[in-house]
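As structure tokens, one chain now follows by itself in the form predicted on its own.
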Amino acid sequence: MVSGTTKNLGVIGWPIAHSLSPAMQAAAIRAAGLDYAYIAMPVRPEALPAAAEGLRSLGFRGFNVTIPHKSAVMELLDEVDEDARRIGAVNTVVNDNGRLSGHNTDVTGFLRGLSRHGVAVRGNRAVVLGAGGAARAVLWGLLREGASDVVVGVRNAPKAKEALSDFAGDAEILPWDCDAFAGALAAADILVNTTPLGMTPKTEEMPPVDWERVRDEAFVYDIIYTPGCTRFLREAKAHGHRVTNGVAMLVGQGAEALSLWTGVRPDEGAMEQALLEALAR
């Protein structure tokens, strides 16, 4: 029950009505018996500075940040951690007595999706499909954890090289239709789709992957979670690959955020159940 002692949390974005974070975080808060409340707050882009200052002044313990504010909010904060700096986006803000610190828990969520399936990153070769905002968190996670080789496959290599220029030297960017990319695909231990291809409602789309070239042992990861099994994952499973979707990443990033705010490790099972129920609705 909300009372005068309840600490406030939330998520800001525009639009925000579609957010699944309130369902997940409310479930975790109930399971842990915490005196917190979590709400969704629509914030127009032009109102972001006022909103951030208002949440600071109102004593919100913290808030999540989603599209379109994840990069713009960075200049409004007192400090930003290494993950957020390398990714170029903040998705979690912690308010310590008026001092706002920015974090990016997407990288933790992504890596949990691998660890849940016993997939090691260190020393393994990875191929990432796509070079958008989500790809940056995946790319940084793979590099941070010691992948031996990371190749980014894209439709438009010059555009992707510009977007990922700060990762130059750390990862090779190749067009999907070149021989060098086909070779990288054949050598990959981990294959990750970060593109929106296959997401609801265009569920029959997918990146161009020649499954005959992919090693049988390669683990296939699609960070999309609507639908739960994309065409990309269906085809991977049909070729015998172990797979996972984006549910674990979404739950993992939310759990890490709640831990930063409260110091309590939340029940990820409760969060995942609430997420799946919200998706079903």
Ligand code: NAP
The other form holds:
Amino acid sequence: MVSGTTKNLGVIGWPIAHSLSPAMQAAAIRAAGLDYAYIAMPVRPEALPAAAEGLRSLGFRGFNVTIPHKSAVMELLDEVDEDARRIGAVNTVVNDNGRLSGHNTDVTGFLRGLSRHGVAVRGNRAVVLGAGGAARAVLWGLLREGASDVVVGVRNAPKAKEALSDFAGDAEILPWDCDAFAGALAAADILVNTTPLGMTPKTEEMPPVDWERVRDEAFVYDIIYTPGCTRFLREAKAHGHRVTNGVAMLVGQGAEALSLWTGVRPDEGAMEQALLEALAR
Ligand code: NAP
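To complete the pair, please output the form predicted in complex with the named molecule; the form predicted on its own was given just before.
Full complex below, order starting with the chain above.
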């Protein structure tokens, strides 16, 4: 129940009506019996500085940041942590008595999807498909946790090399139709799709993967969460791979954000259930 003591949280983006975060966070807040409220706040790009100042002044305990503000918000904050700096995007802001700090909880969310299945990163070889915004969080997560070798496969290597120039030296970027990439695929312990290929409504699309080349033991991860089982995951399962979709990543990033704001480790089961119900609607 909202009262005079309720502390405020929310998410800013434009548009924001599609956001799944309010349903997920409300479920976590309810399950933990916390005196917090979480709302969706539409913020036009030109209104971002005023919105950040407003949330600071209004004493919001924190807020999530989504498209298109994840990079632009960084210069409006008092500090930005290493994860967010390496990824170049903030998805969570914490307000400590007027001091705003920026974080990126997508890394924790992504790694949660691996740890849930007992998949270790350290010393393992990873192949990442795609080089967009989500790929940066995935790449940084793999590098931070000590993957021995990270190769990024893309359709447009020059563009991806430019976009990921700050990861040069840490990750190799290859066109996904070249022999060197086929070699990397054959050696991979972890294979992650970060492209939108296969996402609703174009569910029959998938990145080009020759499953005959992928080791049986390789763990296959698609960060897409609609549909729950993409063609990429369907084919991986048919070839005997252990797989996961993007639900744990989405829940994990939200759980980490709530934990940063409240100090309470939320019930991820309740969050996941609320997320799946919201997706079904
Ligand atoms: P993005 O910034 O637009 O990046 C997309 C990447 O995929 C780019 O490298 C792009 O290559 C490539 N790509 C797009 N369409 C392609 C096509 N038809 N053929 C080949 N490559 C293609 O997108 P994003 O924000 O990273 O999001 C990517 C996916 O991750 C989305 O499906 C999103 O829902 C999902 N996601 C999930 C979570 C989660 O929590 N589970 C979080 C974030 C994102 P070009 O540069 O050549 O276009």
